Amino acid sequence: MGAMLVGAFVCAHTPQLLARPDTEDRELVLRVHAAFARVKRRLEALRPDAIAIVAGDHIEAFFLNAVPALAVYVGAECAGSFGRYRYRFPVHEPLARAIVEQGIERGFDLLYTQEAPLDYAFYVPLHFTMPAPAVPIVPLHVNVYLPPQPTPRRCHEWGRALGEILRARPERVVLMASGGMSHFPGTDRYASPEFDWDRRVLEQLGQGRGLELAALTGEELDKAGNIELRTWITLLGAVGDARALVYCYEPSWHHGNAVVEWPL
């Protein structure tokens, strides 16, 4: 009996949740931490053999050397740093290699790497939610920052293929997406995210209407400060019309922080 995709979650990776600067509302940060703790308890209950985590890269792993639309880390381990944090995670190599091989068989031109540094977009959620005992990960990179990015539709197609690959594996796998919601870093809109847009999307996801997000254009995502939703849309391809359970939505002055589960 093959095991399967046993859980699906999305987690904010707002750096301020980890670095805790004085600019932040302490109570809000602690509420997001409580939602992360809830994810951690769920992961302990689900007992996954691996966590496949989909995240964007803030120009840490890929820049002028190469900008893949979609990439998979396949080495024995991956590592990176963020501020005073240095981190290292074992990679579930058989699963990572199967994703590359079968993804390519399904028509996705995946880049794979054994040494790119691991961005904080991967680390922040794992810092708060990694179950005990810890499990190996498979980092799945989606280019959300450097144009031209993959279209939302392509991300959804990749997610659907990923879901098929994971469901056919012997391991128990949890799929996690990192990122979002609305924020406008480095722009004059930094202090006014699109919170209403975020809430509408969460409502859609609660109704199992994730497919509608795949129909958005890159331009629409950009306008709403939600270019990172490409990672969510990838996960939505894998979970289909499952209904989302929103653990929290905390609008800080610069960022819509969401933590969501799809009970499978």
Given for the second form:
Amino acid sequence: MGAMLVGAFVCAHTPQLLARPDTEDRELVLRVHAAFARVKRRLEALRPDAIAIVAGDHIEAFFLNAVPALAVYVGAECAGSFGRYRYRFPVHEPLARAIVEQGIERGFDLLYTQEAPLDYAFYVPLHFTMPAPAVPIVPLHVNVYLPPQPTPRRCHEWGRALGEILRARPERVVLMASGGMSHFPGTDRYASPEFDWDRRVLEQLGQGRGLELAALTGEELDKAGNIELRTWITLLGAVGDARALVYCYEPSWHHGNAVVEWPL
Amino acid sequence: MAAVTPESSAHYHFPPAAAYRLNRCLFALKSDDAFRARYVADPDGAMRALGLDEADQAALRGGDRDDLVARGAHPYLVFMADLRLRMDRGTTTFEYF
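Output the form predicted in complex with its partner chain next; the form predicted alone has already been displayed.
Following is the full complex, with the preceding chain placed first.
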């Protein structure tokens, strides 16, 4: 047994991909959807028993009453809503519990919750990529929006431990990270993301140089509009020096939309 | 509550405790459908119910992002509270996938 981490993907999750306002280029949105469809076909072929999905909470599951750096959702199911959309996913509870228990055993002081709304960072990618019947998920939170956030190095270390935990499991698990690339929601930089920075990172990842991202500082991520790259860096800890296969990189007027697979 | 000077040049800085009620109200506008409906019907009553002082109420009523952020509001909460209000009010056309 072992090596049951069967797939690794990152998906953009901007809500304009789900509810497209007239400010968005329809053709661009559809090209990102096509990349999501490719992920869905891969998931159908990989036949995972669970999808462990790493996302940055958009101040939805957690507010200022409790701000965990790293958290695991360990309920029977999870649910979230966005306007007319209502989502409910089964949670792979044994896997979620194993991640918490073994993560803590390995020195990561994880928060866990059995009741928290599901953020759109989780369900926007799943809306487009979830096979039928639905595969149970394990929502894994990384704090990206409420400083102080975990350092990229810590995210990478957590991802490496997570990868070891997943590879030792009997289930076939796909690891998905949600988020990125460059965007500055709510700031005066909203219309000027750092697309060149994104492209350099994608080139690095295509060469299997993901470890280099662990050396970035939080300040560098913030300046590049890539605070959410912490979810990618977590995944990179798990996939090691595997080379990224970029399905799409679609820069919109406010967002670098990327969909990527790491063939394992 | 007095205006807050950001502690760093980061786009998302530490949310000051003095702005807790303002951020809680923005959080409710973003994530609580019932509160948002109440706010649309009676903004002053909804803001008072969450304990916002006069200056914060005026800033939220004015809807100026820079003003709200200067008061300690989290930029993402300002952004998404506004989007959710627009979705509810139907003031923007959306294509739903």
